[in-house]
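Taking the form predicted alone, here's one chain by itself in structure tokens.
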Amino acid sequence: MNQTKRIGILTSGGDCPGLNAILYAALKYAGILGWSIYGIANGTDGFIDIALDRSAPEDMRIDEHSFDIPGQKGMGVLLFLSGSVLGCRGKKERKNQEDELISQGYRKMNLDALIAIGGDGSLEIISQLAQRGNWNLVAIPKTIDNDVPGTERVVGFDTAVEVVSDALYNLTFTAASHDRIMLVQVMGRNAGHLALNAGIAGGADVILIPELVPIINDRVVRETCRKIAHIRQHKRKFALIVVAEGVQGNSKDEPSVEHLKRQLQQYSHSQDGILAPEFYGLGEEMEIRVTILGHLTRSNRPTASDRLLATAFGIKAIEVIAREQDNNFQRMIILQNGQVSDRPLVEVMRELKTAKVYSACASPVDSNGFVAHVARSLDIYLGD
């Protein structure tokens, strides 16, 4: 346990809140054990820089004073910083020559193990590199999409839910002031976790997620209009509609919320929208505004919950390396039944590959699960 080790750590894929908190925990715990931590800059590209002598291994060594700021000595500031101080740059498509340079860089670093923080796509790439290069690898899952299989939650998700629900809160008042329908598109790729959780917390009237609404069709448009009419018949003129980015419109070149906006307006002027009793009130002036939150969702200071999870994941990664019981480690840190533990990375990769074959999400929203039940109990229209 006290044997000196050289541990590399990198962040890959898209950034999200909580990455620096993982670094904080791993760096602090490793320091207590007397280990050395090396921050690999810009994901696996940092290994290429090492292989090509653009950086020296010892230049990447970090300690508790590597991130000092005026007036505060120590690494504590990392707990609160969003983004990644190490950088997340890295190519999804690489040439064989680049893979070889990455392996050369890893060997040149003379690491005992690597902690890789990433989402499903970047972890799959690093896992393949680790298997070919015989690396000792521990993976930590992060993404605002919460779509990594085998773990109940990942770093970054809680903060993203907070950002989106805050946006919905703010939009409520401008919507109410002008009797507008607010269409809000949120990130999440082909998973609806973010839209569903934030939509409930933010008071949405309609939440459309890809697990239940793969594509916006006539039925979804009609029932969304029915929901808006029902709200108006009960003396409220505004409404909030949340759409996950994985829900498809009729064109890849146009955001699905823009398509939905046109469809809602067209239906409100149709015969049903004007004459049918259940759509009474829909034919009145229906002003719709679209908001695409985009990368704002990945910003913001990490919430206390994300900081706690990130810290626990970082410590667990060091513990996995310290126990030295697994051949080449190849483990992923997970949250399961409220406890932080780890599982074989190969199992996670198998689930990801199976999902990719069917162009499906490896960890989708359970359409019959508790969160969906909560939404339906609040009379939120989910598109089913």
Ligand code: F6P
Given for the second form:
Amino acid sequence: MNQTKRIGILTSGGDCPGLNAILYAALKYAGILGWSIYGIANGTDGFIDIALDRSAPEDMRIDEHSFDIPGQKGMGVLLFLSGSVLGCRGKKERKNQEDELISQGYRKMNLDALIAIGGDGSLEIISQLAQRGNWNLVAIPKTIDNDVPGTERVVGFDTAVEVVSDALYNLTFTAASHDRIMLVQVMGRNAGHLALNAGIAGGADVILIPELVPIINDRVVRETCRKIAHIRQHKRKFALIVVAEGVQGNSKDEPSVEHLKRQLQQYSHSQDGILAPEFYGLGEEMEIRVTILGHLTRSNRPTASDRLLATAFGIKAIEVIAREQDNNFQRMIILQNGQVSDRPLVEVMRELKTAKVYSACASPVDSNGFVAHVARSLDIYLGD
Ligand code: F6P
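Having gone through the form predicted alone, I am curious about the other one (the form predicted together with ligand F6P); can you provide its structure?
What follows is the entire complex, opening with the chain shown before.
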């Protein structure tokens, strides 16, 4: 374990809470081992800057004190800080020529290994670069969407669930005061994990996720109205409806939650007066308000649980690099049966590709899984 190494580290794809906590752990542990860490700025774009001599490799060296708050007696904030101090995103689309520059930059850094923190999309790209260039790579999965295959959880998800469920809780008070129906659109790209988990934890009455409701159709509108009417007749006048952004509305230019609002209003107005008893309580007096949580979901201080996962993943990444004897290894850190371990990245990428043949999402919600079962048992309408 005590052979000195040069390790690069980068964050890629969208930011999420816990990225800096991974960095914190990697820097601290590498420091103890006497290794050098180099922070690559802005994902793989940082390698292009190196290739083009826009940044000098030795200037990129960082340690556990590089991000201390000046004047605060060396107080470190990485463990708690959201976003990424390294910067996240390179360009989404690349030209081959840029791939070549990235490889040149990597070679110029003369690294023993690279730790790449990313989601399914960015890890796929980095995995290809690593295979082509024979890089030693350890991937750490992160995303608020929790849609990376091969791991039970990724860094950032727990915090996002906390943020969204808190938002739902907070909305309940204004909803109750005005007897309103609150429609809340939640991030998650093509996956419904965030909406489903946060919806349950936040007390939602209806949760629509792309795995179960790919598109808002007449049946979903009618049954959502039926659910609202039932609540208004038997329980309370307000209701909370969570819609994952991956659920399709009418057009790409309009948030699906706005489409759902219109549809619910149209349906309930059209039925007003002539309604069957099961739809009583809808109609003109039913007020609907929309909240789109958007990027607020991504920027909170990471929860303790995310900080724990992030630091455990960071330590494991260093351990994997110390363990590997051969050159040309590409591994991914995972959580499996509650344990942090690692597996070949190529295997995870194969699973990802196979999954994407059948679904827009590489690791969708299991519609018959435990979380969906909990929702149904709580009488939450899931659209199926
Ligand atoms: O993948 C994370 C995520 O926050 C998704 O939930 C969301 O659809 C997307 O990124 C937003 O991307 P951007 O930050 O580029 O707008």
